[in-house]
Amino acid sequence: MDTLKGLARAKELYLDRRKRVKELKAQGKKVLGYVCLFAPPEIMAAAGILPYRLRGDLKEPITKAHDFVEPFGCPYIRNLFDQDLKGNYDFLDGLIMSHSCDMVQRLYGIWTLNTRPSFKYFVNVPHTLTPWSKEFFKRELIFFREKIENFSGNKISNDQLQKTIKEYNTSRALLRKLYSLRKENPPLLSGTEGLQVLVAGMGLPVEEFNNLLQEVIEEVMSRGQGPPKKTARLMLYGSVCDDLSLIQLIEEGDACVVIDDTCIGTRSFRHDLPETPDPMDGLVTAYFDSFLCPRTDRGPGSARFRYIADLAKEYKADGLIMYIYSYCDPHKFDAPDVSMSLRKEGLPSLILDDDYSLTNLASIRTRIQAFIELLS
């Protein structure tokens, strides 16, 4: 273990993901590589295994992607799947995928196709909120966790889900409040420094994740002052955003990230995971009714967008940036109703359409600058 603590230790794994995660292969430890929360990091780590969520890097162009799939699909997928083509997953011992969308689903047969995991699984998960869908999924979680069994050798009982179950519950509680410390004006954490905590954590076992948010918090509240007062503060909503990339390049300007709405950020901890007599309902109370995931209809009307409005507000946020990536249909589906809610409030948005990449730097650098003095 390295010797470093807090923030710097988030610093160190956010540059260097794959070092712990190998310590801990070497070590014995089975891991499993996951694209979306939908196949419940709970159950793998109930087993005894490490869930690695997949990150993207946006400094690594794909290349041999294109000899399997068209450009034309989510650009976020298609950069793990080239990733894993280039032998930087080469520590994984499977693949676990889920319908978080079309585009995932159709590249898991060509994914394992040609990279071939040793053990590999797809969740299915439906679009619709009905009885009969929650029921279908906790079929499908049923089936999840009888497969992570077999692989792993290890039988899950309810007690031991339910530990485990308590574990990722103290990370989600750490979560909100080391967020709660960005209400402050200054806030007391930049956007800058939350993320790269939250990307620590995607490759941590959930014992040594709370340590480090238990430390991270620590330091926080101790040290002096934050970053500096801006002008603007300000809401990331849209597609996974696990590169500090663009937080970086608001939080150079004179705008501050306070607050997300994001799949990694407070979609996944905003609510603990109730604790159920049968661990399995809470499992899809947790990971598909209470999701807000744009991929599931909840019907018409905008009364689904109340909570970002509500989140701005709780965190006194100025206005909002939607980062969604290209081609991916169920934020841009969305993004019309999201900004149309968002200025009944009072609050404006800005529309950021990329490909993973951020090539268009200096265009995107522009739009943000005269958003913030429009919120000036």
Contents of the next structure:
Amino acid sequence: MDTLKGLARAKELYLDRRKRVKELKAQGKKVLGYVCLFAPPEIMAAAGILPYRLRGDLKEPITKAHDFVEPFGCPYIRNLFDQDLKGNYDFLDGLIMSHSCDMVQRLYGIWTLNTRPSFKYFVNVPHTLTPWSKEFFKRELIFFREKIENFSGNKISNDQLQKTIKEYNTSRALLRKLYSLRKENPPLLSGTEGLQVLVAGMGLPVEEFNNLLQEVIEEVMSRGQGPPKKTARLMLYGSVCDDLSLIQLIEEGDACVVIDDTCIGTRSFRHDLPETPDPMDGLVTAYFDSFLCPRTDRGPGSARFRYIADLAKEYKADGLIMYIYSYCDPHKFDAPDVSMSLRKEGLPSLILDDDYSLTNLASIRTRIQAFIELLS
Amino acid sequence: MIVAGIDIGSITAETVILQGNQILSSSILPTGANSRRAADRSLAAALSQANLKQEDLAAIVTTGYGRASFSSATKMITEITCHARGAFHVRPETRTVIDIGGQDSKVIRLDERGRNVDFQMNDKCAAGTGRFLEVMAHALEVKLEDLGRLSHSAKRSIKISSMCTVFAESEVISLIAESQPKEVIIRGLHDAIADRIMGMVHRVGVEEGVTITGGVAKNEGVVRALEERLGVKLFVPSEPQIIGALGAALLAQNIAKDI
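Form predicted in complex with the partner chain structure, per the form predicted alone context:
Okay, now the whole complex, with that chain kicking things off.
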């Protein structure tokens, strides 16, 4: 076992993306890669599997994926696919994808055809919110549960699933507690540290992540010197932000990131998963109703806008950086509306478009600095 | 108190030496391949014009793409904030600034106190910037500074559909091959630039009191094409290229007061 603890351990896990998962694999743990929460990790973990959320590598230029996909569409999922083609996920026992967005759905076939994972499954998730689509999603999750049972050879009892959900809810509660320390001014935890913790959690068994979170909370609450006070407090909005570069770019200037709405961040732990008699009902409610990802169409006048503004205000953010990958249709479609609704709430925002490479660093830095100057 | 603002852009570097409300001197020089040297030379030129030495300056603010390359700056401030400050100073009615520089273009919205409230910036490629016009002037064998006058004499415009500098150049070459008059092609290019800027204008929301800055503001053809689309007259400062450096100098005054 490693001797590092708390934030240092989180940083180590952030920096070495494969070491821990390979250790667990050597101990006989089965590992399934997944790309989106709509294939709930709770179901995989309940069968004794390690759900490993695939992580991008922003500094890795795409060289192989272009042979299989035309150069359009989400640069993030392309980065993941490229890494798999290069053998960077050689520890996986299989690949789980879900209908997060059209790009991911169409890529599933291309990906699995060309990398031939031993086990693969696609969770179909409807895009509109109606009682019938909820029913459909529940059935899809039941199919997913059966597939996972067959793959692992372990029957998932309701008891076991409920126990796993409780563990994941503990994670959520601990993350909320850790995040609440960022409400202070200056925040007790920097955005850089916060992201290292989140990314560490993407590849750990839930119990191990919960221990790490406990350590981090104790460390942050007891340490003398936290991050320095900055002029601007910012919220980071986007799909997946799993690389430190952008937050470091923000925090090297006169600003700090105090809250986020991303799918590995607050969006995933803002609410607990309801602990229902039939655990599948809680999963459906959590992921389909409460998980406010723009990939689900909630019709006009979206409650999501309200949620973003409320979150920003709760953490006393002065403005938002909307970091959206090129061609990300779920996030790009309503970005102008999100931005407009925030402006009405007195919250300025800056939309940054990036192809998941940050190669245009000088110009992104200028935009960020100008935005901080505007806020101060 | 005497201060300086240096705007180190992609094509030119400008310096403004300021005392109170008075510009003592200014310089505009090509940036070339070394932005550190360009900043030094630009500052030296402006200082010698005003018979001053660097020690006479209470503060120096640098801005522009090369703002970090000048090591003795008191502070670096982005060109967005500096253009807003400079434009508001030369014309306090300014609520919208359109800046078209060498390699990027931006639209900035100001409030009644001159503070920047929103901005849009295009720097993905050279489309619709000074560099774009340089390439086109070369293809058409005319001088950059003659583009505005020539487009004025055109009786009609022509659609240039590609805004990528490389593709637009080939489009221009095929128009030349079709024997389209130069003036008409130039007007078409100005219209295309204006259409592109209008996209950004709509995003930040246009308010009356529009000032245009940057080297391309010297091109009357682009100014006219923008005025047609906006339905208002643009304010063109007497030296639009130094507005960023002027803004930097004005901000240097505030900083020097605090020192």
